[in-house]
Amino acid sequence: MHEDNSGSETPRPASRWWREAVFYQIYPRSFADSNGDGVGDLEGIRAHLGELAWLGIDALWISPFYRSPMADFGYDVSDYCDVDPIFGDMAAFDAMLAEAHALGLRVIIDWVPNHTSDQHPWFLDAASAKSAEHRNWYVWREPDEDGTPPNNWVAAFDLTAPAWSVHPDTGEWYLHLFDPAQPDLNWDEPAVVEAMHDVLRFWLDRGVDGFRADVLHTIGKFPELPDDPPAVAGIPHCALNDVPVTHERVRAIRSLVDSYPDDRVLVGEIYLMTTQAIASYYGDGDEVHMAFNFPALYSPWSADRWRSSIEETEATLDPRGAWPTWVLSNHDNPRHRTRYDLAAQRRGEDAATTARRSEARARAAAVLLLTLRGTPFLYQGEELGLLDSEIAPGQVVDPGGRDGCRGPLPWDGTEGCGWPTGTNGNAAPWLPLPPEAGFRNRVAQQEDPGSTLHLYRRLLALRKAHPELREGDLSLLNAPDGVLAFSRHSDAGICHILINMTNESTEIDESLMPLGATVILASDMADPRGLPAHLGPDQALILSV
C-alpha cells in the first residue's frame, strides 16, 4: 500500500490535465447491462469504453458501485473497499480501469465521505451500546424530555421529516442529514478521518485518477450543532453546512492526493447556492482541484441568465485562480433537454412549439457547456439527446424521486435497445427507457451523421484542434436581446460563439461576424456558405475570427 509522504514530499509542478479535460459521468445502474440481468454493471462499462474513446471523452466519473444496501442507490456505502455482486467483483473493476487506461481515459469515481450506510460494520457496532468502539464514529445526542430532535435541521430527502432519527437500541437521536439509512459520520473523531484516508488509499493505489467528493462540505459541523436560522426553514441543512474547520479537512484529503504519482485530481461536489460559497473550497490552490458550480446548473434557457451567471463565475474564480466547470445535467436533477421544455411550457409555450424547439436547445446547449472556459461535465446521454425517463407512480424506486434522469441509455434499435424487455421470461430493466430510445439510441446515431451524437463528436473534436477553446480567456461580447454571444481567445487563435436563446431568427451585425471569419460549427450540422446574417431560432455558431 501507498506510504502517505505527503507532510515532506517536494511538491510537483501541476498537472493541467483536467483542466483540458471532457469528463463524461457514468451511473453504473444505467449505462450498460452485460448479464441480462436489468441492471447496469461494470462489464457493462468495460464493453463500451471504445465508444467513449470515439467520441473524444477524456475521463470518466463513475457513480459509486461499491456494497451497499441500496437505499439511495449506492450512496449509502456499506464496504467502501468492495464491489457490489450487482455491479461484479473486483476483478471485474480492476479490468475496467485497465482498458481504459490502454485507451487514454482516465477515471474517477465517487467518493462518499459525510455518511456510511446503517448497515456498514461501523454504524452496526456503533449503535449496539453507548460504550461501542465505534460509537464515536457517529453523531449521537441524548433525548429531551419532550421528545423533540436535538436541533431543527431539515434532511434532505423528505423537507418535512428532521435530520435525526432515534435508533431503539440505545435510545438516542443519530444524525442523518440525508436519509435515515445514511447516518453521518463524525469526523470530530481521528480514527474516522484516518479510515477515510485509508479508502482513498485504497483507490489510488489501485490505480483511479481521483476522486468526486460527495457533499464534501459537510464534512465538518458545528460541535454545539445550532439551530439553522427561521429564515432558511424547509431548507434541506446539507444545502446550509458551511463550518470554516471543513477547509482544513479538505487540505488534509488534497495533500493526501497530491502525494501520488501521475496528478490525481479532487472535485468537490460542494452543494452550496451560491458561486462565492462554493468558490471558498478551491482555498489556495490547496483544497478542491475543481468543483461543481450549481448556481450554473439551475440557470435556465435565458441569455440574460446565462450572461449574469458568466459574469459570477469570472468574476469569482479568476481572482483566486480557481479553474470553473460546467454542468448541464447529472443524477440527481432532470436532464437539461427536460428542464428547457418544461420551463418553456410553465411560460406559456405551446406542445407543438416545444416539441419543435426541444432538440434545437439541447444542441445548442450542447455547444454552450463545451465552449465556456473551464471543464465541462457530460451526464450519459446528453450526446444521444435524451429526455427524462417518464416514471409511473407506481415506479418510483428513488427516495428523492429523481428516477426519470436515470434512465437506461438507449444502445441500439432492438426491442429492448440492448437492455432485457421484461418479456418472456426476462428481466426488465430497472427503470422504463427514455422516450424516443427507438432513434435516440447509439448505433441509430452513430449512422445518421447529422445526429446529436456527431454534433458531440465535432465539438470535442474541436476543442482538441483549438487551444482557444480548451484553456483561452473568455470575453462575453455585446450582442442582440436574447443571444448569449462570448469569444474564446488565445495565442493560438480567437472563435466567437454565437448562440440564440429564442424562438426567433436574429440578425446578426459584423461585431459578432467580422469579415474574414469562417463558420466552424452550427448546431444544427448545417454547412453554411460564408457568413449567415442571421442566426435561426435556437441555433448555435462557432466562428474562427
Ligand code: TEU
The other form holds:
Amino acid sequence: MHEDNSGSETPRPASRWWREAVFYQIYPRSFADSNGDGVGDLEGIRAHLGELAWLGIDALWISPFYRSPMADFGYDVSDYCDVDPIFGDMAAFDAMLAEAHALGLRVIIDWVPNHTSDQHPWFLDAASAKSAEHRNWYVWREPDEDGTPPNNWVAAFDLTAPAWSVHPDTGEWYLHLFDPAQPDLNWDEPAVVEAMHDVLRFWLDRGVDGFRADVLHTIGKFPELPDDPPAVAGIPHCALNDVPVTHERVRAIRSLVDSYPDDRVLVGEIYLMTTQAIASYYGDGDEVHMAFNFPALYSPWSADRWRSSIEETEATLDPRGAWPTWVLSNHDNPRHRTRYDLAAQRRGEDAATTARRSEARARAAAVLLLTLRGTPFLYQGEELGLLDSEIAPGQVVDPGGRDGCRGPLPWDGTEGCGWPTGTNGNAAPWLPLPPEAGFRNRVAQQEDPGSTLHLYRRLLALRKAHPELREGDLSLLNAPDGVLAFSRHSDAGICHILINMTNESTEIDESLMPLGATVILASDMADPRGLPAHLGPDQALILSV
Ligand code: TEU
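May I ask for the structure of the form predicted in complex with the ligand now, the form predicted on its own having been displayed?
Everything in the complex follows now, all chains and molecules, and the chain you saw is the first one.
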C-alpha cells in the first residue's frame, strides 16, 4: 500500500497531460531485441527510448510483459506482478521506467482484468476441486444431460466455438470469452476485486503513470448469463457484453487510480461496436479517462465516412465532457497502410495504382490522426510507414491470426535489421520482418528528411507549437467531393486541415485556403511556395490561417 496520499488536504487541480499527449503503443515482443533470442524485451525498449523522445512522443503504452505461457502472447497472464523471463526481470522494468521518466516520457501499462491464464495459480487451484479455495474466482456451470454449453456465447478467436470448455478435473464448464487458455475471472467474487485492485496498487506504487485496461467492459456479466439474441449469431460475446454493474466496478477502479498523486490515467479498451456504447464508459467523468474509439479505426479511406465518424464522435462525447481518442493501427488489426491497400484492391484498384498510392495514403492518414480533436495513439512502426509482415500459413502463431501487424520493427539496414538473422545457429525473429525493411527502417528514414519518420516528427512538433491543434475546437468545413476538411481553432490560432482521399488532383477554393494563409505542413513534405491551387492525390495540408 502506498502512503503518500493519506490525509489529502486541498484537491490538486487535475492536470490534463493525457489530453495533450501523443501516446505510442509498444508491443514488446516486436519492438527491439537486446539479447538476440528473436523476441523483443524490456532492455530493448530502454535502449531505444531516446529515439522515441527524439520523435516527440509524450507517453508510452506497453502491451503485456508479465509472466505468461503466451497462448495469447502475454494477454494470458500467469503472474500479474512479475516480468516474464523472455522480456527480462523486474530490475529491467524499473530501469526502463526510470529512464523513460528521465526523458520526460510517461508510461502506462496493460492490465488484463477479464481473464487470467489457465496456468495462473488461482485457476490451477480453482480447477482442482469444486471445494477449492479459488473455485468461485472463475465462472463454472454444471453440465446439462444433453452435453450442450451453458449458453450460446461465442469465443473471440474461433467464432465456431463456444465461450465454454469442460475442465476434466471436475467435469464442469468454465467460461472463456477468448481462448480456452484464458478463463474469465468472476468479478462477482469480492476476493477477485480485491486481488485485481492489489495488482493496480503494485504497479502504481512502482511508479507507472496509468493503465490501458484490456476489454474492461467485460468484467460485469448478467448473473443468469443469458443467451445472446439469434440476430447477432457469429459475433463474439466480448463485442456484445454491456452490463450496468460494470460501471460500478469501473468507478471503483477509477477512484483507486485517482487516489494516487501525479494524475495517473485509466484508458479503457471498450471493444464495443458503436461510439455511443463506448461513450457510456466515461461515466460522469468518474469512469475511464479515455476509451479507444474503434468505429473510427474501422473507417475506410473515404472523406464521407470519416466526416460522419468525426461528427458522431463530437456529438456523442462532447456533451458529456468526454475526451476523444483516435487510433488507426494496433496489435489486433492490420496496419492502416495495409488495410487501405487491401480495401482499395477489393474495390478494383489495380496493383500499380495501389503501389503508387499506398504510402501517400498512409502519410495523409498520419496528418488526419495527429490533427483531430482528441488524444492520438500511434502503434509502433506506423512512423516508418510499415506494411504488415507477410505470414505464410505455416508461420501463423496467434490464435486470432493477427500476426501480420506484429512483425518486428526494422531498426537498421543490416541483414537482420537489428534482429538475429536465423542463420549460422542464430535465433530467427519470432515473426518475419515487414516488407521493404531493407530501406524502410529507422536508420534509413532518419537520414532521409522526406521520410515518413520525419513527417511524424514534424507533425508532433507542430502539435507542440500550435496549442489549437491540441486543445482547440474542431469544425468540419464544406469541401469538394472526396476531400475531408476541418479547422482547429482557439484563442491561440486557427489551422485548416485539408485531406484529399481520392486519386485525383482537386481544386481548392478560397474558403478553405484563405488569402494570407500559409502551408505549415504537406503530407508529402513538399515545400509549396505560396498557396497551391490544388490538393494532390492523397495529399494532406495543414494551413495556418
Ligand atoms: O482485444 C480485445 C478483442 O476483443 C480483440 O482481440 C478482438 O476480438 C480481435 O482483435 C478481433 O480480431 C484485447 C487485446 O487487445 C488482444 O490482443 C487480446 O487477444 C484480447 O483482448 C484478449 O486479452
